[in-house]
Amino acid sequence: MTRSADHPIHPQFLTRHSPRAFASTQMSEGQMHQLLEAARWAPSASNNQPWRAAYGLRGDAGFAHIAATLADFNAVWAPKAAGLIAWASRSVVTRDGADTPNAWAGFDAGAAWGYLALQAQEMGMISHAMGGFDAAKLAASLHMPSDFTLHAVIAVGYLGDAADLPEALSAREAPNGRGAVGTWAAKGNFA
């Protein structure tokens, strides 16, 4: 599928998608830090920067901990990625020495993930965020503090051959479309 925009936008938004076919190419710690650096600069309510990440590179213990929590349908392809990132946010903010709920934490964490995804694309890499994982097991294996909320596991690496995926997944490897702006945005109200 070739994507096309209804309004002029930068081509990066049309070419970025979330493949599942990863090549066996490794990534370096430095490359992972580049991805995380891009996320660092995402907008954040009151500059609280609530996003949190725990990552591993294929072959290390962190990667194995994250991969072990993936749902069966993600465990088929995601462990072939060069890196896995558990993406979370701190659900409270400390003000005047007291923790209060941060209603914007998930929103801000989503923005940071978007920056990471675009940086991966800029580096010639791919990324795929997934919700299919055992959150309780992942939180325990990564020693996640109780005031964090897990949002996703992100697979990052280099594009592989879709033919290496099971047939049901390889058929889904093409970029998909999106609903037109008018289907989800309206001037003046939500109706």
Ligand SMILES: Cc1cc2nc3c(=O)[nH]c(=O)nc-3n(C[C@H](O)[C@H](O)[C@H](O)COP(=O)(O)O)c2cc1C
The other form holds:
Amino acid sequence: MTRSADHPIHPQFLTRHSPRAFASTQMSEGQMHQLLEAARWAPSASNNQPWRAAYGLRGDAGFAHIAATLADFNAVWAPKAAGLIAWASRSVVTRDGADTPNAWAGFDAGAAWGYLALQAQEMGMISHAMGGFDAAKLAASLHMPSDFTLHAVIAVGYLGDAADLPEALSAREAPNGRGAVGTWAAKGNFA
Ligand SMILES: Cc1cc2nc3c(=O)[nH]c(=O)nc-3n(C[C@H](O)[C@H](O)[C@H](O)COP(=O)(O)O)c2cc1C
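Given the form predicted alone above, produce the structure of the same protein in the form predicted in complex with this ligand.
After this comes the whole thing, all chains and molecules, with the earlier chain placed first.
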């Protein structure tokens, strides 16, 4: 489908989507840092910046660790990405030596991932978040501290040929749609 907005917005919001067809093109460490830099500037509660990330570039050990934890339905396409990022947040804030829960950690980590996704697009790259992975295995293989929560694995790289995907997935490469704003936002209250 062709995406169209009901109200005028920047075209980046319509153009970004989550393909599964990745080209074999590699990405550099510098490009990965550009993506993470965009995430860095996301807003967060009390500017706590609770997002945490561990990444690998295809061919290195970090990438292999993340790829090995993907659910089967992601393992058929995501290991072709140029980079994989384990996206997490620190669920507590340390003040005066004491840890208190950060109720907004997941909210803030989500905002930061959104910034990363839009930066990828700005750089002519693609991104695709995944919830389908073995979180316990990933946390262990990445030596994740116990006060972190894993949210997603993010595949980043360059758009490839949809014809290289299994048929069931190539049919789903086209950008999908959204419910109209009026189906989830209302003036005055939630009813
Ligand atoms: C937290 C999260 C988890 C997701 N998990 C998966 C996944 O495991 N596998 C997959 O193929 N896509 C996954 N997606 C991609 C969504 O299906 C996709 O973002 C959604 O259909 C909207 O499409 P778009 O990103 O192309 O606009 C996930 C997206 C998010 C944000």
